[in-house]
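We begin with a single chain expressed as structure tokens, specifically the form predicted on its own.
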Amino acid sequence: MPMTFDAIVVGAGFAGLYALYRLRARGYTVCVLEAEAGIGGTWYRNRYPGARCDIESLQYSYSFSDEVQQAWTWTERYASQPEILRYIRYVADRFDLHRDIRLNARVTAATFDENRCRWAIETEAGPCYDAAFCIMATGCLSIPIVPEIPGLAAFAGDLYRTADWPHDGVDFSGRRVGIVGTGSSGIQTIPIVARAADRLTVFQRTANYVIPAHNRPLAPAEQAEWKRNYEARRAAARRTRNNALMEHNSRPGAGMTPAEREEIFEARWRLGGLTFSYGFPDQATDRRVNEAAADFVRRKIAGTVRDPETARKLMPRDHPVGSKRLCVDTGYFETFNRPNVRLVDLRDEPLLAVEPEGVRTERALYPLDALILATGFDAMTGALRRIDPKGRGGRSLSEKWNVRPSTLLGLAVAGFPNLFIVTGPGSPSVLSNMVTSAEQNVDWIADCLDYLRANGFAAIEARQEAEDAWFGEVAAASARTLLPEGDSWYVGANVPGKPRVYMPYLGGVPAYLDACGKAAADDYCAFALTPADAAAGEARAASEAV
């Protein structure tokens, strides 16, 4: 017999813990499904030397809770992958939020149940769940992509993936490294790999911005004035198109002086971090801002790198600022005047093959002991599609998204009774501030699971009219941008075959809550609820039938 609860939740990451939190205190019977050995969804697979938040510490952190907020300490402006851990697990253990997860639990199939208005829900290990709801907190980048490289299966070296980091670390002191990819991880991990490798090879398939993250210590008195206005704080954020404090400027760029906007963005280069995507409001709509702030990059790269070829392929010169993840170094490009590294662009010399002795270009072969791959994510709907929850009628959710991926709000996708989403495709998401931004999800799917229940509803489902405006919607504040010019994992570039759509929501963190609360506000109008009697009566019409 399968175990029933009021609400499945999948994944124990940020977003799943805060939903087992919140629904719990509201009374209903939850159970989170975790696919891993360990809780922290992102956090515990993502071990690689020198994993990091690109957003700060002080507000890449959960807001529901004042306690938590003034008891725990963050050690640096910019927290590593180790100490995000711990808070995650402090904050589990504070609410005794693992006794209602699952480890291990890897799910395989979700199957919606028309006559009961349940879903049913299966797992890798064997045991099957049956909920009312079920909530996918799956993760935007929890799917690595293991690239189809010819004989990589043959390397008789160690193959590495960042995504999936060994637990215990990786002594790489004396060896001849290959990392393939230049994204974020990549990024974080070159520096640290170079310190110790006898030899590092540096595959870049893409030259992208990386802007200095000027990562330090947090002084007590700078924690101190945050505790003392952290809800004032959070609230100005709310007002933020990303959902996080950066120091927004208002005055466009286009109307300056270049020397006015060179002194910008070279505050904006001293201050480190994303907030160099915010210099200018116009920055990613005016193509001569924008190209202003490429420049400036690449200068700096002339300026940091000390071969000028070197310095040459390392400049971006093929997509805007912020078309593709803005990355946040520490020591990247100086990194590259270490007389232990090398660069090899794949777009001077393609990559042939991976052989047992190391990596083959058209022009040589690199001998390796280690190989690592950093090749990214199938983002956004990688983890929904691998399971494919079967809707009304038997639908296939990765069929519906072999078109298009669309959703109403990033929440609910039509034809999917009772499923919901956190930070989905639609939803501002991967472009803000993620942990708030699950909690703002879970809330609003909190009360509306309150709602349904107040007023004698058995299901919810986004009508596909609703989804279909939502999706023009998406689209069009994407249309106002640059940034869908960039071959990047936000249109699903990375990818073959996946349909190239601008996934994330780029009207902004308060336009995208205003339309949540109207939503809301209106009953649920844009969406078809069915009455709990209704439902009873369909049961046992099919019961009767059988």
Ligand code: NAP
The other form holds:
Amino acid sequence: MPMTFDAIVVGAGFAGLYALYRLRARGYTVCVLEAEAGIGGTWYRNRYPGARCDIESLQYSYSFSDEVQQAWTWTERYASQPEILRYIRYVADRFDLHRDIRLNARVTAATFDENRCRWAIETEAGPCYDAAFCIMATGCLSIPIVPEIPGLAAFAGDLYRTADWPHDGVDFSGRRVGIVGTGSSGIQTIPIVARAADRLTVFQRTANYVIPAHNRPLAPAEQAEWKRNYEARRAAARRTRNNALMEHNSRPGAGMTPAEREEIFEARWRLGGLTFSYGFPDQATDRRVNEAAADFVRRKIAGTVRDPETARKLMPRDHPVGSKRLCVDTGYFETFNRPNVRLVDLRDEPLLAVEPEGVRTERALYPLDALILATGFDAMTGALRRIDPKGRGGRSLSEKWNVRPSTLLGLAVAGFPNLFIVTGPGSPSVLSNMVTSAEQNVDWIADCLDYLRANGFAAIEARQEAEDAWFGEVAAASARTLLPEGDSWYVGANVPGKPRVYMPYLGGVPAYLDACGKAAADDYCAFALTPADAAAGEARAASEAV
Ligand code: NAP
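Hand over the structure of the form predicted in complex with the named molecule; the form predicted on its own is what we had up.
The next block holds the full complex; its first chain is the one shown before.
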């Protein structure tokens, strides 16, 4: 017999834990199913050396409980993975969440029963679950990609993935290490591994724009000052494009002289981190401003990396700034000044294969004792496509998204009643502070469930025409920018066969919050609602027919 709940939440990361907290507090029975052996989601899995958040810790944290945000003390401007995981566990303990979480419970199937208006959810471990609502808190970057490099399986050394690092860490001392991938994960791993390894070879396919984090300890006085105005700061953050306070500048760069722009770039570089994206409101839309930003970063690389040929290879030239996720580092470019680090540019010498002894490019064999893959994720749709929920008429979500990854507000999909996604494609999610954006999505879902309960509805389902209209808005917002130009995971370019669609909503958090608020205030008229009586009648008819 399946275990029965009002709601099943899939995933015990920031989003899933908050969904449990919120829905339980509203009186729903909830069970969280988590594939891994521990809670924390992305912060449980991404344990690689140097893993650190690139949104400031005082902001990348739950806002729902003032007690928690006052009680918890962050040690650094940008929190490390172990500290974030400690924080997540602290919150789970504080709100007694563990009793409703099943670990090692990878969801393998989710099927909507139209007659009963309920979801049947199966797990790898065996038990089945039955719930009125299925809430997918499966994360945007949770399915790592292992590239199809010939010979990879035959590598005689040790193979590691940043997204699935050994719990006990790895000692690279005295070893020849290679790493493939220079996105956010790679650029954080490289400086740390370089310090330990005998030799580190970095295999780079695309050079990235990398901005210094300027991470530092958080002074008690600074933190206390922030906490005095926490609520006001959270509210102000929600009014920004990305749900985070980071010195947004409203003066366009297009009308400025190069010298004026340079001054602002320099100030941003000194501030560090993602603030560099917000130097100018037209940096993502005006090609000249964007190119000026790109040129600024290239000159910084030239000024940091001593070998001119290595510096040249590290300079991104083939995509606008921000079209691939900006990387935030600590000592990345400096690492290439170490005598034990070398850069292999796979544009100059394409990677042919992995052989038992190492990596073979068109030019040479690089002998290795260990190889690290920091090769990214099947982003935004990967986790859901893997579960592949079956909705009305047995329709598969994966098949639907093979055409295009459309949703209504990133929250719901036509044909999939009572299925909610937290920070799905079509929401600002990955372009914003994920924690507070997830909270907002969960609050919206909780309010929706309350509405259904109060008004006697058994099911809610996005209307196809509303979903199409929102997909159009998401596409229009990205078309106004240069950002779809990069071959990034934002557009699915890193997964063979994935439709090329800029998945996150680029219209900014305030516009998104308005759209979500309006959808609820309009009595969910963008959704089809099934009265509980009708659902009960259908269920009776179905059981009589049997
Ligand atoms: P990513 O940005 O997609 O980077 C993957 C890297 O692997 C790219 O350099 C890619 O090259 C390379 N690659 C993939 N397949 C390859 C192949 N067959 N041969 C050679 N190179 C290959 O993935 P990620 O670094 O894991 O980051 C993903 C996202 O996670 C980030 O953008 C960020 O949103 C998030 N993240 C955040 C943090 C943080 O908060 N600090 C840290 C880590 C990750 P191409 O560019 O040529 O495809």
